[in-house]
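As a starting point, one isolated chain is supplied in structure tokens, in the form predicted on its own.
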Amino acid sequence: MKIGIIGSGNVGGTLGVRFAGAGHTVVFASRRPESAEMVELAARAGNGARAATAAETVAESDVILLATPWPATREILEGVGSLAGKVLIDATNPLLPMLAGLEYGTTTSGAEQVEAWAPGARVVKAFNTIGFNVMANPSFGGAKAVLFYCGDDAAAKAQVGELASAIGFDARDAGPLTQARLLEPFALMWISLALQHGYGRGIGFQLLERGGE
């Protein structure tokens, strides 16, 4: 796949490196693609990864990972050109300042706002419920961290599920995009446990299944 990364911080940078390592063509969007930071990130990713402007990244990619700070998300989406037909992986969370809660919840979601701001994009919510360190290594003593994703386009969801599985997650389809109303608060659970309640960042979740029930 040709994957563009919009938001090359901890989440976008980590996933871009992982996707490139899985054999995909990766382009990192940046206002300054020639900067030393972006050159280093592309070199670390390897497999021909490079940096480009956001508009170039979108034009050249079939799949876009959105990993921007929430307050900047709308402006960024509206400035990158048409996303119609693109698989848009929304890894954002609509966090309030100081982790005080979520801007949206239960009756709508950040992902549904993203869909409205990117007309025609095939939005899939994913990679928002765990920290970037877990994205770098989803293995917990042989067990895989679960990675839930949701969206309304079955083919787009299948692509995202394959991407997540290829980098080591137990990828699980959580249903339509409205399920982001649950996945975003679920992300806040990970954040609060990891950063506020003493568990630390080295935690993940696992889905246990018992047959016949």
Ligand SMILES: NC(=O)c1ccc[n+]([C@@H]2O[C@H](COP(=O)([O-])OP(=O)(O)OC[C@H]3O[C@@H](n4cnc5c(N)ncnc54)[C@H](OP(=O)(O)O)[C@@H]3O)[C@@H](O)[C@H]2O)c1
Second form
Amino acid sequence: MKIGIIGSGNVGGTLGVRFAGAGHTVVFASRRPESAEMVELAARAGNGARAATAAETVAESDVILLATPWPATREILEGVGSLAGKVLIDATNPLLPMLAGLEYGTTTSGAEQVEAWAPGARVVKAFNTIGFNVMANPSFGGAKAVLFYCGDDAAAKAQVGELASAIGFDARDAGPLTQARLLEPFALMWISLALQHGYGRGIGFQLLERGGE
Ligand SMILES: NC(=O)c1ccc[n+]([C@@H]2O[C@H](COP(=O)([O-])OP(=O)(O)OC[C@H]3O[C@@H](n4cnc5c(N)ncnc54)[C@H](OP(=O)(O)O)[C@@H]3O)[C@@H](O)[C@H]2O)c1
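For the form predicted in complex with this ligand instead of the form predicted on its own, what are the coordinates?
Next comes the full complex, this chain leading.
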């Protein structure tokens, strides 16, 4: 896949490196694509990865990972050119300042806002419920961290599920895009446990299942 990263920071940088390592062609968007930091990131990712402007990144990618700070997300999406037909993986969380909560709750979601700001994009919510350190390594001893994703386009979701599995997650389809109304508050669970209630960043979640019930 040709994967563009919009928001090449903690999440975008980590996942871009992992996607390149899984054999994909990655372009990292930046406001300063020529900076030493971006050149180093692209070199670290390897497999022909490079840095570019956001508009160039969108134009040459089939799959876009959106990992921008929430307050900048609308302006960024509206300034990158058409996203129609592209798979848009929304890893953002509509966090309030100081991690005080979410701008949207259980009756709508940031992902549904993203869909409205990127007309025609095939939005899949994913990679928002765990920290970037877990994206770097989703393995917990013998167990894989679960990664829920949701969206309304079955083919787009299948691509995202493959990407997440390829980098080591137990990838699980959580249903339609409206399920982001639950996946975004679920992110707060990870954030609060990791950063506010003493568990630290080395935590992930697992889905346990048994048949017949
Ligand atoms: N951190 C986590 O563990 C984690 C986990 C799950 C989800 N998330 C969500 O993922 C998103 C990104 O988080 P992050 O921690 O990766 O953020 P980050 O490290 O701050 O990276 C965001 C990147 O966005 C780019 N950007 C473009 N326009 C910007 C603007 N106007 N203002 C600020 N940055 C701009 C910056 O790159 P350039 O300067 O190169 O343009 C920056 O590196 C957030 O919505 C967050 O809630 C974070």
